[in-house]
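Just one chain follows, in the form predicted alone, and it is written as structure tokens.
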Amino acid sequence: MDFSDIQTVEHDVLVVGAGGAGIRAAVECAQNGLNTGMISKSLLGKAHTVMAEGGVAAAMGNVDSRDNWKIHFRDTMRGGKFLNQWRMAELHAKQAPERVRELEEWGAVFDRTENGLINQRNFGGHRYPRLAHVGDRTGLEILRTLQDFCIHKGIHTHMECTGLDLVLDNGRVAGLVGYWRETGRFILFKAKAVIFATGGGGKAWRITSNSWEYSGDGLGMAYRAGAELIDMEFTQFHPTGMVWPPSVRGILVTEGVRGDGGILKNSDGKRFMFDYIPKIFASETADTVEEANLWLSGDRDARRPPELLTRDVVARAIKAEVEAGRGSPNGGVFLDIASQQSAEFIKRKLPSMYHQFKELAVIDITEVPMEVGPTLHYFMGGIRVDSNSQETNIPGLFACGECAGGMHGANRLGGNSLSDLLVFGKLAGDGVTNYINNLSNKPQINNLKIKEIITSATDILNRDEGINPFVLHEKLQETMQKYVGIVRTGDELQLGLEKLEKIKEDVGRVYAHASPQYNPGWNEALDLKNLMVTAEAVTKAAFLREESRGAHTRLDFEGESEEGMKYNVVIRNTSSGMVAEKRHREEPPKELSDIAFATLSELEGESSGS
């Protein structure tokens, strides 16, 4: 095959994904003197970072001085049901305040307290007001700041360019083949290292807050290259997505609504979350149980309202209300902030939500409740990485942000996603710099691999007939929605795997018309490869974990098992196909274990920066 007409670009490091994690990683690489390239599947700024509306979690102690990194670490570990990678959770809690202050230095404009400090709000699972915010547009402000800062760093940005697969040289990264979505022209990126920051794979489900770009690209490319995936069974269904009208079903309704006083009601007008307090006794932490007892005794002035329990608890409660016939007219429940706050407060603190419902649902949330229901929102699982460097088991391949697994364990706390991408984006940049500086020789490009990647992509265009990729995608979404949803059983998961196997066969027969230019059918067909890896990995991991923990609920295995905390489920690519296996967890460092299991009073009052 003649490669002379294939566009070739060379960088020291290529960042795949231009959301918050990708840009933060690219900035660090550029500041460390590396020739840095960044590709984005869509336009720069079109990333799910903007959907993290409520705030960025960092124990700055600006609103409650008792907060500090140890309590943030403790909350994160307990929210994740102790399946988090201990070192990742430690680094995250320690470094988040510095990353937020750094953003402010770069131009981010946060809401302020009366004393002029960065304001912080309550959020689900966090012990104290911890989320630094900009109304309900925090992610947008963070992405704006990062973009404005990065354009002065000499970073080469390639927009509307999609990665197809990695090119390896004796098992280490040598580059990546992609294509321009507009023209269909292929491009080879030569690079000594690649950072994946591609987000999750929510488009494998029918009801999701994720937009079209989120097809598990990084997960699929990493898996095919031999990288391991971890914790894939833990998929977070955000409790509050829009349910009406159908055209916008699944669009996120920020947790900030509940953080600023919004309450959940069923069709009887009852604030039902109090009824679900007893059900968390077995699984929630000691201080939460103490708090729950205050609620049950009628003391509604506990530290946080029951609507701000962890997302898995609230999502299951909403599902239970709907299934009991107490749902809203369109299959959700009511989220009411109109009766709790003034119209002026709502418009000032939640401007995006006000306009979102005004424009998409034609309702005024300052006067009437919203209808909301669970929506597939976030992947706790992802590519397995080293906690300190973010390097995978493939030399030269790094990952950060949502596509990397391990930080959040079995359930992510709201607001931890934004601090995650800031902390681990920087660490990935540092990890890559260290890797490249220690390379003894430059990796070489394998032309046979390039030919294989391009042939696989163009085969779809060369068929005379086949299966419509859009129809197949819908079939995949219905399968995942029905069999791998918010609650699961072994029988349903097994049936789901059987259906996925059939869909996988059909993916090999998808067809798109012959021109690669402006060809959405071809784009969809190429995305299906990664969606299938994502869906199969989640389903196999969920089948293997025979317990209910965090965001993974098995009706046939209720409650957490003692064994379940001792292993992670790891997905590997083998010669016989995808394998899910239990990987034993090492004992945590004693100093971190002591913090995670300490009582709140033992940790309060320490310096927030300590």
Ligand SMILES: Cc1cc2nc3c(=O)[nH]c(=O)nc-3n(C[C@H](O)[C@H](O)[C@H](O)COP(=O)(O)OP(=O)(O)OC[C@H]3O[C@@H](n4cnc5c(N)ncnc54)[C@H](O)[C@@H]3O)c2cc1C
The other form holds:
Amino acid sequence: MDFSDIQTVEHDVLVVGAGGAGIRAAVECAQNGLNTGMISKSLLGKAHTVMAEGGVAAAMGNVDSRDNWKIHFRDTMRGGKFLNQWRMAELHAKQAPERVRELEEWGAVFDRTENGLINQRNFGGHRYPRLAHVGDRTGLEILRTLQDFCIHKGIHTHMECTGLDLVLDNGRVAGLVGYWRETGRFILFKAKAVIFATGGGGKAWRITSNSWEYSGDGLGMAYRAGAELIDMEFTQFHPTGMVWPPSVRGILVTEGVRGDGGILKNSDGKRFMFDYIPKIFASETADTVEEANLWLSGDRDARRPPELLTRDVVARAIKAEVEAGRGSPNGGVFLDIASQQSAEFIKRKLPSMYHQFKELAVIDITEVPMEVGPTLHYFMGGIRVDSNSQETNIPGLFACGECAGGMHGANRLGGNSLSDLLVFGKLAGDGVTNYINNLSNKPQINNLKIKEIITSATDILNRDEGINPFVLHEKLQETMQKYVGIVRTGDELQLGLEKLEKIKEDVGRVYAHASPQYNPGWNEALDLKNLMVTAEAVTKAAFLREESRGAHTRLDFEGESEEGMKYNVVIRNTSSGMVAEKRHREEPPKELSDIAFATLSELEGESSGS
Amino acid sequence: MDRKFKVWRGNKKSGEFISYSVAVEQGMVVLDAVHRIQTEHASDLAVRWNCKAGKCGSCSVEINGKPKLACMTRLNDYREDEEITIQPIKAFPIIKDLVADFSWNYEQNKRIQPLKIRARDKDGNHRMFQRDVERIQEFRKCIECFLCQDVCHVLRDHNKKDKFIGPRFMIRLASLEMHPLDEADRIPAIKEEFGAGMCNITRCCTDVCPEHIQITDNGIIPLKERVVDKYYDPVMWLYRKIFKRN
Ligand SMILES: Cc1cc2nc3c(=O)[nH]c(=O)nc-3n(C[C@H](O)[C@H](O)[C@H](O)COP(=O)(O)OP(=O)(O)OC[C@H]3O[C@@H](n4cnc5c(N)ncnc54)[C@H](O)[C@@H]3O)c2cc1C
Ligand code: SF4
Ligand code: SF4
Ligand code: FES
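Since the structure above is the form predicted alone, I would like to see how the form predicted in complex with the named molecule looks, so please show that one next.
Following is the full complex, with the preceding chain placed first.
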């Protein structure tokens, strides 16, 4: 192949990913006057964001006027066990309301309050009803709104086009090589800046709510180019995934079920969450069924039911119940909303859950409880970015959305991802604009690098025999499920790392059917490289953090350590391979730590900030 | 237990049905079977999918001749000894195997005038009431699976894609026209450019919609009514006569 006549397209900025973060970033770039390209592995409107159910968190105070950005910020920091980047959590809490209102301006039709404002629902870890939502299909509403809006903004959208690797010029971004799924042909994007908005890497686990797209491509591409990853040990297991039938194991059951009154019960019929309330949340959580019921009926003085504790707490509690032999027949626990709400209410507020169970499990959730168990759901960690500009440590490379790290710390609150996408998608667009406007000379493309990227991709097709990529992927998933699960030990992580080394060797020997045209085997083989980076980074970071904090639980190091709050784990690509190291955290700005450690009554009733 | 599947394999130029047999388990859906075939027999078998829960509208195919989502179609909906036929959507060109080219649909969306929302209230909010947004929320449930576009005879049998925008985009238009705060008028375009008159209310689109959207009754007919209030539409004229509307 002659690499000089590879299809070449030039943009000021290339956005990789067309989920909520990618489209929001692309819109901002285009509105700032940049020539903007956007690529995605799937068709437009199919990205992960479309699956989000429960809602988008923003302290608008439409339902409870006591809410404001400071309380949202405080909830986010406490949920993240104070490992979040302070400035990111601040920007997020301050700007989320305007981003949500802007979506409404662009056509989103959220559920309404009685006064005709955007309605907000309760969710785990959020002090007040804060999640703007549309039944249980909020992600669809947001993604479709962005999609319908962006097609009139002059963005060059290239669908079913997958990014393979970055091309740098003297350490700064010069472009990216990708391929068309339909033809298997390669394409070079020349760009002064690239924004990664590629989402997470949940497909490294067997039981996950994530789709095939979540192979950690952004993480892999950024890492190989020299960008740092942060907080990779914090992988969120959502407490409620479907457990039956086997083929749908892991598919998400929205937290909205609990937000709207659903309760968790074990096989003895006991509402067990009352036994698992951590000290830090004890003063804000109901400790009797009576009080929990009062809360559900709208009593503003009642404290929240323990089912709405943060996800890490609920997921571990479910795991403990199952291991104590009090699980449901298929290895989960019972999530019961049928006994708490009317059939009419359930169908109206949770229509897609109703259909999901009816059609996939042949169960009517308005009559019987669901069986649920933890499922790998979200990456708190990701590409390390500057809190203000979203730029990585590689000049010209930016990241936002789930593939970026720092905003959520050790654990993400539900609803804080959709808001994260909007807030940091926009900020990334502004960051890029600023970068490009200050660029003195155009980056040059290095042909050798292009050749290297393409050869490594075509090698897979040119082998006569080798390893089946689907089977190897399953092996990786089993390994991560077994050794890097909800609770971890140093020994298991070490063992996991050894297994990963072997799989990594095998990844070098995968092969696929020779034709590159719409060839899932080949596509899968290419994804494996990124999944490996992701899996290794999580495992190494988890090994280094010798304490239990948020979503990261070490049986051999129970509880939070004092030192644990002082560093973030950073992953780097070095000449001797992947290295995990502790990076000292800077002291927080005083005005922010005052808010994070304030009592609620000190913050309530303050009017929301900008 | 093993089950038999007949899967269409090929590209734009040529193709054929190939039979595969794979082991199936309780609760499996057609998409699971396709994945098994990929893993065990044909790693290059092309299929689209994402969410595997009926939320993204990627996995549209025809199963035993009926347009369906592969991820929401359970194998035990079919007799155990029945060979299940899986082929790509017919109304649009084939790319490869089970993957069809939907790009025409993406082009149509661009032709539609977007929301033109009136100014916010003084306090920076928009006010709309739940009862007023419910009917457009129904249309906004659309996951763009394009099964309705596939089954609509105007597009499928008569290939009048230059004359009719299809049911999916009729409800997109309806969601804009019925938006309480929208200030644009798309009725002339709905008649002239988008071909509302081409629809003769067979309701086939409604029957296949996995989101159970009442495409025809709640979306297309009210739009046609609005057109008739301005212009003349023979189908609507007849419809009103039969159902004694107005
Ligand atoms: C079932 C489910 C329910 C959820 N519910 C909620 C909720 O209620 N509230 C909430 O806040 N969060 C929720 N989340 C989390 C939230 O939806 C995601 O974190 C968020 O949507 C991620 O958005 P994103 O824009 O970062 O990435 P995505 O929307 O996943 O988009 C990633 C994009 O990158 C593209 N891409 C990836 N790799 C490449 C590559 N190599 N080349 C080109 N393109 C590439 C993909 O094609 C896609 O377009 C939920 C998640 C799931 C799975
Ligand atoms: S009702 Fe109209 S749009 Fe629907 S299938 Fe029939 S002709 Fe097509
Ligand atoms: S209206 Fe229904 S059938 Fe048509 S594209 Fe939307 S979800 Fe699919
Ligand atoms: S895979 Fe999303 S609808 Fe079938």
